[in-house]
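Here's a solo chain for you in structure tokens, the form predicted on its own.
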Amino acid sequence: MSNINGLLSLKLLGFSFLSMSVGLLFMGLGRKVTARIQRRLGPPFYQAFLDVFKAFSKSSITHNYVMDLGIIMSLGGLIATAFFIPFAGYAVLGSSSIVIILYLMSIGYLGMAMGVSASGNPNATIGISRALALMLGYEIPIVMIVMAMMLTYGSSDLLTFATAQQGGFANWHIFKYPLGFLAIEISFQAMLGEAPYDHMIAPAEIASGPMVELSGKYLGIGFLLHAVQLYVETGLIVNLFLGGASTWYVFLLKQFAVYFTSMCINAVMARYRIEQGIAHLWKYAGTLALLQLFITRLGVF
């Protein structure tokens, strides 16, 4: 029993580092893509790794134990979510329930909200209030798309959804649920906090919002938090719509393709006002998701 527990612990530790490493690599490549679109050279692709090492080497300032707990809770919640994302057809815990995934993702976001709000910085509080408001816009379309797939397969297992798409790209859900894919792509932009939904950070308005009060190791954890978020959300889309993958390098390529699309949009779009962003998500992503759910229900029943 001890050997089994030890092996599982090693697997979980490995997946933790995998999710953080993949996310940091994507962050660096994303900055490079944005720079090229804007006709700049940009930093090296490994810059995100250097930023994390530098942040952890600096001294840190904390205001209270609630801030400490919230930051740790946010990273822990998203790392726990990564354990349920099938990686090239492999789920480290043997389960990949989409219900658990959505639940744990919210814990990660709420942990960050608790931590940075406890800092007392008004810019951080404004950024978090904007992020929580946006959640009302993109969470509902995502749930409706998941419900459509659950109606089709009679299961909430993400690995089941990915396995059902095997046999060639013609079987991918991007063709079976085209409206749902568009809804998820719009919602994905908001989940990442990229333009035109970058209200949470908005450097020119609220000095990067939640990140403004983070220093040293807390800032480093903030980078890692975003890295794991990238891994989780791109992996979710790959398994839901792009057929998953049977090999690790194909899975990573599909993940980066999803993120590359997001960064291209981010590089050329201006930020909406907060009320415009929420209205846009409800109007477009919500409508597309509702139509996909309605069409799927008619097809199933």
Partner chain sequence: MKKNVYMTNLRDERQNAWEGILNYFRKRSMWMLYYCTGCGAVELPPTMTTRFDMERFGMGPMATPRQADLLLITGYLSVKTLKRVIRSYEQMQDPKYLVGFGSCPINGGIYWDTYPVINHLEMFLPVDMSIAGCMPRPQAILDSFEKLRDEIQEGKAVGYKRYEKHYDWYKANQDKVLNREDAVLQPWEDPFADKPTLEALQAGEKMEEGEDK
Given for the second form:
Amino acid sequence: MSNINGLLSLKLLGFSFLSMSVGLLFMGLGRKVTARIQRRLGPPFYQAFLDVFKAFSKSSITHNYVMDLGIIMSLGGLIATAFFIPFAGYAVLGSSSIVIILYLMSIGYLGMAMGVSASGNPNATIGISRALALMLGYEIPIVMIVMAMMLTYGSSDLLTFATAQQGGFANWHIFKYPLGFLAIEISFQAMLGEAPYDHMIAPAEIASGPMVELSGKYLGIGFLLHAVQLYVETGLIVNLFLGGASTWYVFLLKQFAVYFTSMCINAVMARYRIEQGIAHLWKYAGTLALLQLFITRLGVF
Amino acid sequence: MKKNVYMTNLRDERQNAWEGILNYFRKRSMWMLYYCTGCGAVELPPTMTTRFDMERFGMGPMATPRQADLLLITGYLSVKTLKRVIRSYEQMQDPKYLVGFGSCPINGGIYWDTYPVINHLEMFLPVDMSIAGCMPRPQAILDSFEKLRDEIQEGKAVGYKRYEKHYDWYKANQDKVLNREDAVLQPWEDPFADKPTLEALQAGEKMEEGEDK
Amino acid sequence: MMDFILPAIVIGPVLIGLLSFLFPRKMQWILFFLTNIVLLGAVFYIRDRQNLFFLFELSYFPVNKLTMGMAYSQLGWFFLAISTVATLLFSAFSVGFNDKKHATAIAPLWLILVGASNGIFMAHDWLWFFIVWESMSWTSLLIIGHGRNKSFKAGIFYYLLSLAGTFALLMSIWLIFRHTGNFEIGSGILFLAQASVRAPFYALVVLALFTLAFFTKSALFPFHMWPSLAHAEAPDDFSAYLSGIMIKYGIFGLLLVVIPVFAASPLHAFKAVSGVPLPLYFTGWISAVTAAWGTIMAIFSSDMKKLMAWSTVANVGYIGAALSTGTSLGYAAALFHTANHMFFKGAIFASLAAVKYRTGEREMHKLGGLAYVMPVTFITFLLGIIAAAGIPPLSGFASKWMIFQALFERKLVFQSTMIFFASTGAFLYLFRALHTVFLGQLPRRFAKVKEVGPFMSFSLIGLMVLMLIPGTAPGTLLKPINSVLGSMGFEQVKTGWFFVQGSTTAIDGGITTFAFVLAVAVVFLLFVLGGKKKKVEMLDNYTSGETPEDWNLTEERYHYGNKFYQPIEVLFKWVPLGAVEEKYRQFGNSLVRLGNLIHDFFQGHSAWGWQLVAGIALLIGLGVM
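Can you return the structure of this protein in the form predicted together with the partner chain rather than the form predicted on its own?
And the full complex, kicking off with our chain again.
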């Protein structure tokens, strides 16, 4: 509490725009990647910025105050989560407790869920119910892997995990926790809502789910939400498995590498049914994570 | 019969520098909602996919009218679908653009004398761009989008403002076909014979503008 | 120091309760509220007066010189304080709730219950403990029953389980008394700690009996099903008390007896797994299973009060798991979560009672959209579920975080996984309740519903504050908890007003809240800068271009609420979720069969034949024939 001052506020302001811009950049690049896989030229890499700017310039509708509240809460919560992600070895708040990150992320989802449910469109709620059901699938493997690392280092601070991997490729957790990495890659795909776990959006099925009633700036905030989500989740994986980074461009490159993998999978996969998706997550990601945790636990005994 | 098949342009009165910047973003990021009523929809997949790749220009499909900027009427419109199109158009948020595909939205095309099909889309909704042809090829579609983008930049594509301004006129026209009560298979009479045309309305508008200046 | 303030706190409410039977109903509720205000003053008056007691000698026991009564303890005071604050807010709510239409006659009984509850927290010896424990049980039975058939059945089920617990309690008290010769709690703990070395099996049996008694009260596995019946059928305003405070008696009991014994006895007395005594390790797993089980059942519930009752079961599971770690961090986490759960579950049940007060509806999917007409209730519920889901910056996060820290300290990663599963699942069912009751489409028949009155709003706002403060400044609750830990001889948690040190990392509630507020401010700025917005009505929705009126689409039909998590239900089809209930039912059926047999013997169709056979057998046995 003592270190709250003007400088910290400025830094946080900077970090909030950093997280949004990085995410938007990735979204544009991701569309480019998908386009190249489909042998298209694709949009310019800054397309997501144009989209968001345009969305904010449009007029929009709201159904009630809960919708406004929820939408603001969602992006706010996720940006607050982004503050806890160490960026290139720098934790702006001085703390990067992974339990906070995992729980604080939920407030973003809760806000989004609340906002779009308040629109009164059943498609939105169906999308949310699918997203939450899927959450039950991917959170557990992630937590198990985090706990495996926590067993090794006796700390649940993300920065500790990142600094522990310094000094070359061989120290990266990819090689130390290979099963865990596989599990988290599968979970990550579900976390981002990319194929084969894109039940939440499913445009042809439930009219883009949560986004069905979002217009203008609401949709713009929805895009920013996805952008910050990208920043947070890729940052999480880079810090957990890819050795963090000491310089900002290496960190960004690693983040993009994670997203690139995800986009490649997304471009060539079809969608599971919801219960198949959850079962798949538990069966594969869950088993791998459990094995990893078990192995680590035995090592610690 | 007086026809109003004009690509009318109502220049934005309050066009300023800020609006110009916004227009740049609007033209670079157009999200479409395609109302696949007719055969024109079949031309969209090639326009979107590998060969012509519409996404180059920042155009992409969207799921609901709330999110979209651009409504594509891809082919003929029956009275029944007109009702849905109107609701969808009204649910879209400003600024929004309407593009008619092929000859059917222009003049009814080959269905011009068919009772459930409406002949002139611009009687009911403000059309920002019409693409002639039966059907227009992807090249024609892209060409017209290019033109639409220019018009957006210049602040000419303001159909939504026209709709707002002359809502009574559009509404009356819509009601005329949607709430039609007389039997359909009767000697045909133009229901719009005694209505003021859009040209006349615009002439009045120009006079008003002149007065403003 | 012999003082009459303790009996005033305990017996005072009972007397006022008995007296208030004479008054009309409205007066009863006002009396209830006023008594709680006075109680709050009294409770804070006795704070930190360590040597406060009130004992009377039972001179008619010939053998031993027995005393019975109340004494101040730091642990008891902590429970007393949080429960009094919560009760005051609940009573304010009840004053508003019990108008002409909704009035129940439970106020006098509730007062007696408050007295009994205070008595439990201030107990000095087993005799007194048992007496107030029993009075608490039967009073709550009468309140849950409150003159309705279905409610009474639920009450009976609750009471039978309680009775089983009470027998266990009685037996364990007797087992201790047989050796120590007095009823004092402290000497009992000492005896058990010694016995754990000399006769571990004996100590284990006594502890198991105690644990059984407290588990039945706190609805831990396999007694997890009674809240879903009792909490759901109890009067709506009483459910908050039942779920917030009464479920914690078991936790209090565990902290009073079982935990000190394990703390006092050496680790090798019982075998240890990863630093945890084996029995505690076992209860830890039971708690984790309870948490997961409660969560899954809550996901499948469609009745909002049942859903929240299952959620209570899950939360007690978290608390039990924290207690079972056997670390001071775990005890602190358990106490902290006890307090937080009291407030947030109270808030949730109170807002649901407000909903039922205005709509008279309990099935969630028949409600909807009430947030637009009942904003205060909605915000209370929203904060309640944010706290219950353990999302920062509200109170639930701080305590859940501490529970995880306690589990991490003992490296109980698999239990943590189970708890985390429950915690994620909590997010699911809580959102479901939020959506189906408060969001979505507002049915037309509820369009004219209004916000609740000033008394209820006051109570709801008070509960909101109590959820917000410990989230930002955990020290407000952790400092009193530290003094509890200190008085029990445990290591204290390192904490400031905002800062808490865990086993693997530290958190700062102030900074988390600051970051969140700043981020929201940034987004709010973006939101204001964006294009203008327009309010549209609820049915102006994306309907694939169709006009809702054409299809006779009403708000009720456009509300997605039923079968909310159908995919998960499909996934859990193979899990025998009702197995324990089935076992109880079988047991009940065998009892009935036995009863029928006896009944037949005396009054059945061919009773004379049986009696003849029995008579002859008896005579043979006696050697007459």
